[in-house]
Structure formats: structure tokens, C-alpha cells
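First comes one chain, alone, set out as C-alpha cells in the form predicted alone.
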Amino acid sequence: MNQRLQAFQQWLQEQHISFAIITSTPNVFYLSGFYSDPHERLLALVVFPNEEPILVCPQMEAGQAKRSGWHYSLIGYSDIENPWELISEHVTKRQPAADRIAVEKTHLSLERYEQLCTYFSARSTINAEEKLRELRMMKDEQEVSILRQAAALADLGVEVGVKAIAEGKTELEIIAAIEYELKKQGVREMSFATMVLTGQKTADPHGTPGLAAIQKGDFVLFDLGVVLDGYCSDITRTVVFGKPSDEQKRIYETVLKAQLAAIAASKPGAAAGTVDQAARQIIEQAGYGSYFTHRVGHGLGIEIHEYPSMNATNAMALEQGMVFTIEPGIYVPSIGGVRIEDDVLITNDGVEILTSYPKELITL
């Protein structure tokens, strides 16, 4: 059994769990190998302190989860066959009695948490997520060196986008450059919806691609990510297409100078909120501090946000493995945006950045 796994058992086992039903696709995936969407049917993953787990899946995927390595028990279910009197059957075998179930709770639908307080008399249900937050936190080398590849295709979407810009283009004209290059390389799936901001538009963070073009005198701003083997890369990069005011070099280099201290400040032992604090620091003490709106970062894994959150009251020790984005930025609405995003691993004495695309200012 898989040391991720035997790790949740062990929880289960201190906690005096009689067996925990895992249903998110990351948190199924983590424990089993088996990344599936099922869209509204049941996935699940069933497992208990002393024996064997149980995957529950749709039959037409039960093909797939054993090519990927699950050699335990499986239970595939046709689209006529109820999935909890399933796993009540296999369960009742094993736990005639549970006492104490542990879910992910702000994963359960109530439908769903109807259905096995249906099937299953627990007096209790705990919350499995924090321990599996936990777990997922510390990356192991395997996870490490994909996250290393994921950033890598991360870095050429960037380079394809900036080599597509041009006077006129549109924002979604940019983003199909990318996508193409990116599927050439064998990328399935984006960690996110790619966003390529032109002008003004940049000054929203999270704002929404369409067929603005891009005019002299824009920043342009990309944020982008692939999903690989299940894990997700995160960057953003800001260019000026064109000769840059002194206010867009100004607030350009603030915001390079605030990510550089974000990154001195990421070390083991450091509280997460430090880096925040690092980076937005220097963004007030510049005059922009009503303009970075956002935590300076977050983890990154098999989800594209994951624990843990560095925001500035975060208390939680740095610890090596832990693997986060580092993405301080201003947004003045009258002039644009900047923002400057790497993915970096926590070190044995430092830390270590997994994005490469160059930071210094680029003007087109």
C-alpha cells in the first residue's frame, strides 16, 4: 500500500474512525493514483484504519482506474445501479457498526450526505480535510520533479505569448497561440482558463480575456498553467508592448522589487505570512499599498489553489516541501496592471523557484 495511504490510516486509526469516504477527484487521486471527472456521478474512495481501501467508480471508468495502478477492491456501478447501496453491501462486511465516519465536508454535497446517513447509523462525522490538507502539503520527490516539468511548459507559454504580440492582435487571438503550442507539447489541459489582459484590462486581476488588441503603450499580462500528471503550474509575466511611461516603469520595478523580497523571505521555519508581509511592505512604503488587493500567493499542487494560503495572517511555519506561488502585484485602474508570479519549493535551507521566464522589465 502507498505511503500516502498508510499515512491517512494511521490518522484514522488515532482518531478511532471506523472508515472514511473520500469523494473530490485531487483528494481520490492523491491517495489512489486514479485522477477521473465523473461530472454528477459518484466517485469515491472508501477507505478504512486496518484493511484494504475500496474505489468506487463509474463501470465505464473501472477499466481505466486499474490501468492506473489500483489493485485493491473496485466497485463499478452502471448508470441503473444505486452507488451507496453498493458500497453499504462491501462496508457492512467489513464495518457491521461504524461509530465515526470521516468526510470531506465542504465537499459533500447534502444530497450525498443524505444518501449515507441512509446507509450508515454513525453517531458522528468528522472532517478528513485538514489531515488531508496536511498530507498534500509536503510534496514528495515525485511530486517535486512533475511540478518542475509542469513549470517548464508554464515558461513557454509565456515565451509563445510574447513572441505572438503585436499591434492589433486581440487578447483571444494570443491565447490560441498559446494553446496550440502548448497541445504540440502534449498539454491536455490549462490549470486554469489562460488569461492574456491587454491596457487598462490588466488593472483587474482576475480579469476576462476577449478581442481587446493591443494597442502602443499596453501592458500586457499573461497568467497561465498546465496541468501535468495531475499537478498544476502557475505564472504570470507583465510586458509593455511598445516605449513604457515613467509611471508603468515605476510601478513595474516596485512590483519586481516586492516578489524578490517574497522570495529572500521564503525559508523553513518562516511564517507564512511573512512572505506576504515582504512583499506588501514595500508596495505601501511605495504608495501603491491600496492597489495589491490580493494575498501575495498560494499553494499549488494537484489543485491550482491549495493550502498553504500565504496571506499576512497566516501563522503556519514554512516547512521544506511545501510548494507556492509567489504573485504580488498593483492594479491602478487609470493606467493597468502589474503583476510578477513564480512557482517556488521550499529547500532544506531555502527555497528553490521552479518558473524561469525572465522577470526584468520587457518592452516590445
The other form holds:
There are 2 protein chains.
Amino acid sequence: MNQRLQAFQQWLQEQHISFAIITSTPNVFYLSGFYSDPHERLLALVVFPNEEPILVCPQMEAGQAKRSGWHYSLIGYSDIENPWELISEHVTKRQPAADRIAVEKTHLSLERYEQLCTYFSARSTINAEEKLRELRMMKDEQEVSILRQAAALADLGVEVGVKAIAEGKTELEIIAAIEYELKKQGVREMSFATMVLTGQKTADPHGTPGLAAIQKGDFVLFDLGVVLDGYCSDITRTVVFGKPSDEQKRIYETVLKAQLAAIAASKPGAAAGTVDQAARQIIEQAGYGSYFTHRVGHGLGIEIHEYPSMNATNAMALEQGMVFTIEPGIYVPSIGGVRIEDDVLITNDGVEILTSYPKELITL
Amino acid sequence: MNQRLQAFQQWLQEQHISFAIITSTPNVFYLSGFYSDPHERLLALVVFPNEEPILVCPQMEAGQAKRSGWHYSLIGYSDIENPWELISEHVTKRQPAADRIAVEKTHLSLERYEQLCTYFSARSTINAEEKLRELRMMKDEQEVSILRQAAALADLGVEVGVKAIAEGKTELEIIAAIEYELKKQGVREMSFATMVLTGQKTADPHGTPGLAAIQKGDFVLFDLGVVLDGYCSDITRTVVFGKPSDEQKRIYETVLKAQLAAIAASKPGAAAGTVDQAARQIIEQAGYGSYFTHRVGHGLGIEIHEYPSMNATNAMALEQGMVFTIEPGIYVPSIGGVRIEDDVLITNDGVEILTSYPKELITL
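Switching conditions: you have the form predicted alone, so give me the form predicted together with a further copy of the same chain.
Expanding to the full complex; the earlier chain stays at the top.
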């Protein structure tokens, strides 16, 4: 059995859990290697403390599950079968008395929970999400290798976007140019809606791109990433179209200094919160403290937001194998915003920076 | 109060429901006009049988909710508040004894259900999803107007895609060209992952576009749509690159004839199932019955799959205001597949076809 399943089984043993039924696409993918989103149909991985797991999917996906490397039990159900009934039959053989069942509480719907209660009379349901977040936080070599490639494609996205900047071009046109090139490179999916913002819109960390045209003197902010083999990348760069004002330069240099300080603070043993604090201190000293309105970063992997959360109060010690973003920003409503973001991997003595697009202020 | 909320309130009265708590983005949008997806944070619309509704959203979105036209009660909560506690306080004032609570059972997570149980001691939870699907099925003039515009943009997508076909071009390159042009027109989001398939891959109704290059004699299949002001369009066209074989022509003409027959069968009072049957009969008569492996269509609106389901056994009578797709297909593994899809609106005496890209066999 793979190491991920073994580690999860060990937790089930420690917690005296009868079995876990995992139904979210990311967690099933993490534990089984099978990536599938059958929408309203059920996808489930049943994991026991001491038995082989069972994968449950629509019959039409069973072949694909096997081709993806799944060689334990597999229940493929047709549209006229109730998968819960099939699960119940199989599980009862292995685990006749289910007392404690682990599920993903923020993912499992009430409708599915009611099915679970119909077929199993467990005394309690335990949330498996925290444990799975912990396991997924530590990336192995295979995952790091994919994350490096995903980061390189994010670099390419920014490169194409910067080249596409021209007076009068709209935010959506630049996004179109970026995604056109990435699709040509074989990218099927972005890790979130690509963001290109110009002018004062850059002051909104959650701004929506539109038909605003680039004008001389504008900040142009890129925030994008790709999904590669199930893993996400995430990069932000900000450039100036035309000649930057003194204040634009001051904001940019402050963010860059803060971002480099946060990278320098990232190493095994350091508390996650100290990374945020390192960036925040520099931004506060420069007088922009109230304009840095979000945490310095987030873990990255199968999902775009994972553990560790890189907020100022997180006391968790960083460890080799963690991957997260470092993305301080300053957002001044009347002027605009700057954010600089890299993806980093904690190594045995510091960090490897996965994204590599230049960070000196680019003026066009 | 708007007609949608009134109709939903009437159902709450009939069902003797104390209140409904609606938490899915599409249903909150439908009932309130506020479109928001705050991810892990709670968005909720509390609807009472005889009182004004309450909208609940993160504080940072409260301004946007008001700007979108919401002028009833609004609870904006901060990240350090528990929104369920606030909901409980407000609801208890209006409805001290909650006996039956309506929720969306396939959407509400177990974690949220547990919160609901903590703050309310209802005897039962009722599923509101079926009623909301019924209400959303009947489109009003405003919705139809948006759906027409969304369909026109889908037409444009196919037009751009057909023009982009050239020997050696890959599926992903053609998708890139389509989305580039649509983004330039202001489209922010496609209604699903744009599908361009070539050659034998067209024989898979759920095929994944990749780096396959177009070759002479290939079918090229486009299936795409846009999201406009919260509403989806969906179109499929199939063309031949080069000279079609006799069998390719026969398959194409059969699908087209089936599609036109299904459109002719679509009128007020006809059972939804007869539309599927009209197409299926023609495909069966041509000897391709076993290669038409899906229902003829699906309802369309805020979500890409809504009611009515256009499958052969649906006895529901079509009514003016319903919008759905008509998309028969024939998929022959060694040859390829053809699907032709339009979006249609049931009018007072037949249908209005919303998509309008030509349907005669195009050879390039």
C-alpha cells in the first residue's frame, strides 16, 4: 500500500475509527492516485484501519480508475444502482460493527450523510479533514517535481502577459493572450480565474478583470497559475506601464523588500507566523501597514489553498517538504496596488523558490 | 417582494415550513439577485413563509449585496463572528419555534448541518431543491433576454473555432483561439471547459481536448458556451476537415434530421420525453440506435444542467418559458462522432431557437 494510505490508516487505528469514507476529489486523488469529478454521482474511497481500501465510482469510470494505477478493490456502479447499498454490503463483510466513521464534514452533503445513516448505525462521525490537510502538507519528491513544472508554466504566463501590454489593450485581452499561449503548451486548466488588473483596480486584492484599457502610468498586476497533473501553481507580478511615479516606486520597492525578507525567514524550524511578520514589519516601517490587508501566503498543492496557512499567528514549525506562496502586497485606493508572489519549497536548510520570473521593477 | 421570492414563500406556507435557509450560489442568486461565491465562508438566504427574508454574507461583501439591489435585512459577519449565531438571533425574533426547516440537501455540508442543529431544534429538515428546480425552470423575460445574448456569443465561439481549423493545428490551440476572441468581447467565464475534439476522439461524448493535431478527413467537434450575467449558453457543431466519406455524410445527415425532428416536436403541452423520442426514432431507423448513448438534452439557465431533463421517459409537459438544449449525437468508435446542439425556448406555439450558427454540413 502506498505511504499516504499507510499514514492515513495509522491515524484511523490511533483514533479507533471503524472506517473512513472519503468523497472529495482532491482527497481521493491524494490517497488513491485516481483523479475524477463525477459531479452529482458518488466517488468514494473507503479506508479501513487494517484492511485493503475500496474505491467506489460510476461504472463508466472504472476502467480509467484501473489505468490510473488502482489495484485494490473497486466497486463500479451503474445509474440504476444505489452505491450506498453496494458500499454497505462490501464494508459489512470487512467491518461488521461500524462504531466511529470518519468523513469530510465540510464536503459531505446532508443527503449523503442521510444515506450513510440509513446503511450504517455508527455512534459518531469524526472529521478526517484536518488529518488529510496535515498529510497533504508534506510534499514528496514526485509532487515537488510536478510543482516545479507547474511553476515554470506560471512564469511563462507572466512573461506572455508582460509582452502583451500595450496602450489601450484591455485586461481581458491580455488574459486571452496568456491563456492562448499556455493552452498551446498543453495546459488544460488554470488553477483559478486568471487575474490581470490595471490602474486603480490593482488596489483591490479581489478585483475582477474587465474591459478596462491600459493607460500610461498604470500599475498592471498579474495573478495566475496552472493545474498540471493535478497540482496548482500561483504567481503574482506587478509592472508599470510608462514612467512610474515616486510613490509607485516606493510602494514597489517596499513590497519587494518585504517579500525578500519573508523568503529569508522561511526555513525549517521557523514558525509559519514569522514569515508573515518579517514581511509585515517592513511594510509597517515604511508606513503602509494598514494597506497590507491579507496574510502573506498559503499552502499550495492539489488545491490552490492548502496548509500551512501563512498568517501572522500560525505557530506551526515549517518543515522540509512544505510548499507555500509568499505574496505580500500594498493596496492604496487612490494609487493602486502592488503584490509580488512566489511559490517556495522548504528544503533542509532554507527554501527553493519554484517561480522564477524577475522581480526588479519592470517599466514598459 | 420579487415574484420568485413570493412563489417560494407560497411553497413554504403550503408545506408548513418554519423557514428555509438557502446556501448555494445559484439559488441565492435566483432568489435575491446577488451573485456571490465566498468559498468556505457562509452565504445564506433565510426565507420565511410570511416575513421579509434575510441575506447573510461576509461583511466585506455586504456593500456589493446592497449594490446588486438587495434592500431587505442583511447580516454581514466578520471573520471572528459565527454567522450561525447571528442567524439564530435574528431568526428567533421572527420565528421563535422552528419546527420544519427547508435546506438544500445535496448542497448543505454535514458541518453546516451540525451548526444548524446546534442553534435550532427543528423536528425535521425538508429538501427545498426540487421546488427551486421547478421555479427556475420557467424563465421570465429578463432571463430570456440574457440567454439570447449568451447564445449569440456561443455562436461566435463556433464561428471563430471553425475559422481557426488548419492542418496540424491542435485541439488546445483552437480552444485558445475561441476563448481569446470571446474574452476580447468581454466574456469572463465559459459555462464549462470548452471542448474541441478531432478525428476518432469525437466518438467520446466526454473526450478531453489535448495536443492531437487535426488531419484531413477528420470530424472536428465543438461544444462550448459562455456565462453571461449569471446565465449559461451551450452549443455543439461538428464539421469535416477535408472531403467527408460517404459514411461521415450519412452520420451527419442522420443527426441533423434527428435534431430538426426533435425541434419540431418541442411545443407547449408536448411531454419532454417525446422530444427525445422524435430524435431517437430517426437515429434508430438509420441503424445507429446503439450509438446515440445519451439523452437528447437538458434544461439550461443559471446552471448548465437544469430542469427539464430531456430524457425519453420524462412525462413532464413542456410549457412556455422553458429553455433547454436539443443535442442528439451518433458516436461510432472507429469513425468518429457527430453532435448538433441548439438552445431552444418554448414559446406560446412552438420554439424559438436561441443559437443560430448554420447546421448544414460544413467541409473545409
